[in-house]
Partner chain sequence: MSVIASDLLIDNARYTQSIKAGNYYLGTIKAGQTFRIVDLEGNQAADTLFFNANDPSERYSAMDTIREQSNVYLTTGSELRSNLNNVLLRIVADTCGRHDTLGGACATESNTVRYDLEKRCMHACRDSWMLAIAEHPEYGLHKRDISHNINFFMNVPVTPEGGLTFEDGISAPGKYVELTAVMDVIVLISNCPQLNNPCNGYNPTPVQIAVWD
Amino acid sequence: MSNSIDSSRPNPSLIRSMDYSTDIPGASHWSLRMRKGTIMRLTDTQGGANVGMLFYNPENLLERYNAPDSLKCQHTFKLTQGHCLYSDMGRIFASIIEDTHGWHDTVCGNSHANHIKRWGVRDYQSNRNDWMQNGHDAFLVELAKYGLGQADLAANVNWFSQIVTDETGKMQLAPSKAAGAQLTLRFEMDTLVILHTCPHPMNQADNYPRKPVHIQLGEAEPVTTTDACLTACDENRRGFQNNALYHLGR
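Which coordinates fit this single chain in the form predicted on its own?
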């Protein structure tokens, strides 16, 4: 991984600053506690990336991302700009304030060792950084750093992965989009982010897709009463109200 300070200011209306950036190689995992009012921008630098992501409340690790509620209350099957990511306590971990990809999956789950076997067997002991990691094991390695384990796994987001159906209704992974797709998350409460850059479970590529992602971190401008994520639906207004109650007096 390479780290650097990034002083660019790409969206002055929603983003106050971009202060830090890092590159996460393909088949890797990473985590960070994001503070309320900060942003995380992900860029698919080569095209074809998949970023599996989980969210937890660092003050109460039993509160975690709830994919069914996030889709149900916003009346959608996909995630994109304007949507919010809900916890299982009705609060909002993060809002998607920018998205050039247009469709992100949160229903197909995570890749396991059996999904990776199709590309052969490579382990870290023999192949070092050229091994083929799967999403399930990558999450478990990161979760262990916070005292969490398999029982704490929840349905995850798969950023940059679009799902389509064939004529029989069977779901499959859509072809990769061109390099450069971006999405930006604005964190509405302190959030522990766990992520990996392992393949989507439906990826049928001929070779193990070792795709990196570029991450930028910074600060957001305050949420206004006309904010697109806040006003997207009545349910989002209630989610933001739940956050306001949670932060009351702090």
Second form
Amino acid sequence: MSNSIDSSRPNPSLIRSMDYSTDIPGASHWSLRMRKGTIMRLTDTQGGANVGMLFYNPENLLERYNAPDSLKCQHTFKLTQGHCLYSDMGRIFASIIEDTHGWHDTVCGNSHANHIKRWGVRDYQSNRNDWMQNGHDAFLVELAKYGLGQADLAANVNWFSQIVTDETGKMQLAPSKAAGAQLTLRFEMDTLVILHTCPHPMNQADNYPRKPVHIQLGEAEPVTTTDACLTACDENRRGFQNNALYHLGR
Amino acid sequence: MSVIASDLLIDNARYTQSIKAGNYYLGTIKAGQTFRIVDLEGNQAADTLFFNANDPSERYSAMDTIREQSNVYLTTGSELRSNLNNVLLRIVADTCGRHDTLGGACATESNTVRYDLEKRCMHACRDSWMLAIAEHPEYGLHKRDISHNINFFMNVPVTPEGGLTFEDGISAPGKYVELTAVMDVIVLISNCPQLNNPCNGYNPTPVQIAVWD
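Target state, the form predicted in complex with the partner chain; input state, the form predicted on its own:
So here's everything in the complex, that chain up top.
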């Protein structure tokens, strides 16, 4: 059994097409349903972005991203290339097929209104699109559109945010990487994606960090038997088998 | 790790109960009451969830808890926070020194990934929780409320390189953790039946709970 992830391995020809691109401003939220076999590439165009993301099975909204299962079955605290994002039903929503950032957080959750207060008043009436949105409220707004609420808000991923720990367990948000960091998700089953571009809750910047993300959507090439995510560890092979079983039953 | 013993005597407890491995406990603790979980035989994991008794959609949040204390481990002094970032309970005594809240609970589905596809029919913590909420609709809990839990007595160290490891050797017979409720809380424990993980020596054992006013 191998649990090491070789993030330097090149990933040619994993992507068939790029069909759509959009820029999501900082402090915004969005959601969309991704089909099995599609890809989503995120680019931190300015540096210092944080993209909060949640995953649900659109056919059974009770099946959702499970951070503990994703971490423990891959023996990792960080998410990066080669890792898979697991649901609570032992299936894989998405694989991280490319990642130049190297370390993404999935244990710190969201910014709440109280975290944003340090930067001033959160006032749409006065500030319009420059208001200071927080991640918790952004998720609640998007979740409500699918009949989901507070109780459905599990641990999210925070793309482009790195949380390091020392031997006593003390946590710290690492400094942001330069502009241009990029990661690509390949969806292994139909997935409802909920996302926001609000600051990481541990961000101590002097000013509210309003950072956009560039999103590209397209089609993936079929997963091969030598795929780096599938072969990253025995656990991922079994996860892909669970997905195959799920698709047999549909 | 901070090891702090309690002054409370088990003979003075208002209530005690033993929970066998593979069973669950579901009950309410009032604000101000103190709640102890004892690892009777050692190296057992008590997979625990907490809910605001007046609104179970507010519940224990591992993410809010570790972020606000800037530390991934739980011990004496840890404030257990909700998904609304409110304090549910405080750990006031702990003779074990460290508890995990990153590793989550075993489930029949995750067991297929972690161990073998054929392990799907072995009993697991999430199934114990499912039975608990099905047998006790009066608590108003639903599958959507079952989120990321605390593993009392488990040691799951994070490495500086970003690895996650499962280690043995912190808990022992009679070690306990004690919490004081800040609001009325529902406690849901699955005493872990895990037979595949060496952390409990492949021998799941009972835990005891006690409540003081």
